[in-house]
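What follows is a single chain, given as C-alpha cells, in the form predicted on its own.
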Amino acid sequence: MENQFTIITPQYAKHIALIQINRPKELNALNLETMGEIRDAIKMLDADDAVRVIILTGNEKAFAAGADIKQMANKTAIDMFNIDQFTTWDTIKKTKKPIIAAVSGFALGGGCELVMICDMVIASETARFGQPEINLAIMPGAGGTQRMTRAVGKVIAMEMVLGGRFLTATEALQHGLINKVVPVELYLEEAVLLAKTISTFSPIAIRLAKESVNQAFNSTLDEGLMFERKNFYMCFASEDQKEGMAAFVDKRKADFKGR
C-alpha cells in the first residue's frame, strides 16, 4: 500500500515486507510526517506473523539525505522538546524483527541515524554517508555521535560529525558501518537474498538472538552473557527448536512456524 511519503509492500516476497521512502523530488529528506509513516509501517509489519525480516530503502539517488530542513529552520528550543521527534526513532529501534537497509546514494544526517538503527546494511557503490549537520550550526540528534562512534570508532566520528566528513561506500564497508557493497543495480536484490537467508531460520530463535546482540551495546560482558544465556535457554521452549534438531538428525530440510 502506499502513503503519502512511503510504500509499503507488506509480501514483496515470501516473509519479506518492503518499505520505501517516497520522496524523490526532496532527495528522501525525513520530515515529521515521512517518520510517521516509516514508524507506522515497521509497527504493522512487526506485528504481521506472515513478515520475518523487514527491508527499508529509497531509490538509487538517495536513501535519505537528511533532515526536512525547512520544517525545523524556524523553531525554538521549546518548539523541538514538545515536538518529541525522537519518540518514532525510540519505536522503531524497538522493533523485534531484522530490519536491513538498502542504500544507494545519500544517507546524510537523519538518513545516515536511520540506517544505522537498521540491523543490517547494503549498499550500492554509489552510496555515500555522512553526518553534515554541522554545516548548519546543529548536531546530529537521532543517534549520530552515539551509534556512528560505537560503528567507526572515535576518530572517524569526529571527523565526520565535526568536520563534515562523507564515507564512501567502501570506506563504510571498512570502518564496519555496512555489511556489503554491491553495484548499482544490485543493492535492493542483495538485500533481499539476505532477507530471504534469514526468513529461513525460526523467528523466534531470530527475535531471540537479535535482542542478545544488541544487549552488547547497552551492558557489560557479563550482563550481556548473562541475557545471552537466559535467550538460549528460552529458544528450548518452543516447537521450532524440536522441529530444528529433529530435521538436523533427519538430515531433512527444517519447516519453521514460529512456535
Ligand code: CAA
The other form holds:
Amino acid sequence: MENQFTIITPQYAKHIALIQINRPKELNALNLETMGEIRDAIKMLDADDAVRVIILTGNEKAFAAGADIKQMANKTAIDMFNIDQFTTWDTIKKTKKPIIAAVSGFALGGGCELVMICDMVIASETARFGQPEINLAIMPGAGGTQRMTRAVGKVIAMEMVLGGRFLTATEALQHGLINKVVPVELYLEEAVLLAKTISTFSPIAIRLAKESVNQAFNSTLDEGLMFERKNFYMCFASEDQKEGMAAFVDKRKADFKGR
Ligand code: CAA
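Next up, the form predicted together with the named molecule in place of the form predicted on its own?
Below: every chain and molecule of the assembly, starting with the one above.
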C-alpha cells in the first residue's frame, strides 16, 4: 500500500508489518502530512489481528532528519498551537503492538523523537542520533528533552540538546538509546529477525508486558509494581497462557492465537 509519503506493507513477513518513511529528497523530513500518514498507518496496523509487530524505517541515508523546517519557518506560536501537531504523536504513543525502529543515517530532531517513541531500535553503523533544534533557536518539542534524558541520562542529554552533539550508533548503544548496531546492509534484516522472535509469542502477553514496561516511566515503583501485578494476573485469563504452559509441560512448541 503506497501513500504519498509512506509505504505501508501490512504483510512484510508473517505477522510483521513495515512502514517506510518515503521523502528521500528531503531526508525524510517529517511534515504534517507524513506524520499524519505514519499515524494512520500505525493505527490501521494496530487494529489488524494479522499483525503482531510493526517495523518503522526510513532509507539508508535517513530515518528522518527532523520536523520539516521549511513548513515551520514562518509559523507563529499561535499557528503552532492551532496546528496541534503533537496530538498525532500522542496517538502514536498509544500503540498497543510493539514498534521496532530500523534506523540508518540521520535520526535528528523529530526523527530522533520518533525513534524514541518506538519500543526497540536496531541501527546501522551509519546511524546518527541528535536533537539539533538548538541550531534553529528552538528546542525539541516531541519528547527530546524528556525521553532522551530518561534514556541516556542528564549530562549526555544536555550535551545533545544544548550543544547539538550527535551520537554515533556505537555511542547510542553505549548510552542505552538503542538495542543493537549492525552493518548497514543488515539493519532491516536484523529488525525483522527481532520482530519474528516477538511475533511468535502471545500477542496478549506482549501487549500487557509493553504496557507494564511503559508504566515504569509514569509511576512510582510501588504504583508500577501494582500495575505489573494486575497485568500479570490478567495473563492468566488468556487461552494463550494455558497453551504456553501446556506446551512447556508436553515439551512441544506453543501455538499462540492471541485469545
Ligand atoms: N526539514 C526540511 N528539509 C530538510 C530537513 C528538515 N528537517 N533536513 C534536510 N532537509 C532537506 C534540505 O533542505 C535539502 O533540501 P534541498 O535539496 O531542497 O536544499 C535536502 O533535505 C538535503 O539536505 P542537505 O543538503 O542539508 O543534506 P546534507 O547531507 O548536507 O546534511 C543534515 C544533512 C545534517 C541532516 C542537514 O540536512 C540538517 O542539518 N538538517 C536539519 C536537521 C534538523 O535541524 N532537524 C531538527 C528539525 S526541528 C524539529 O525536529 C523540531 C521537533 O522537535 C519536532
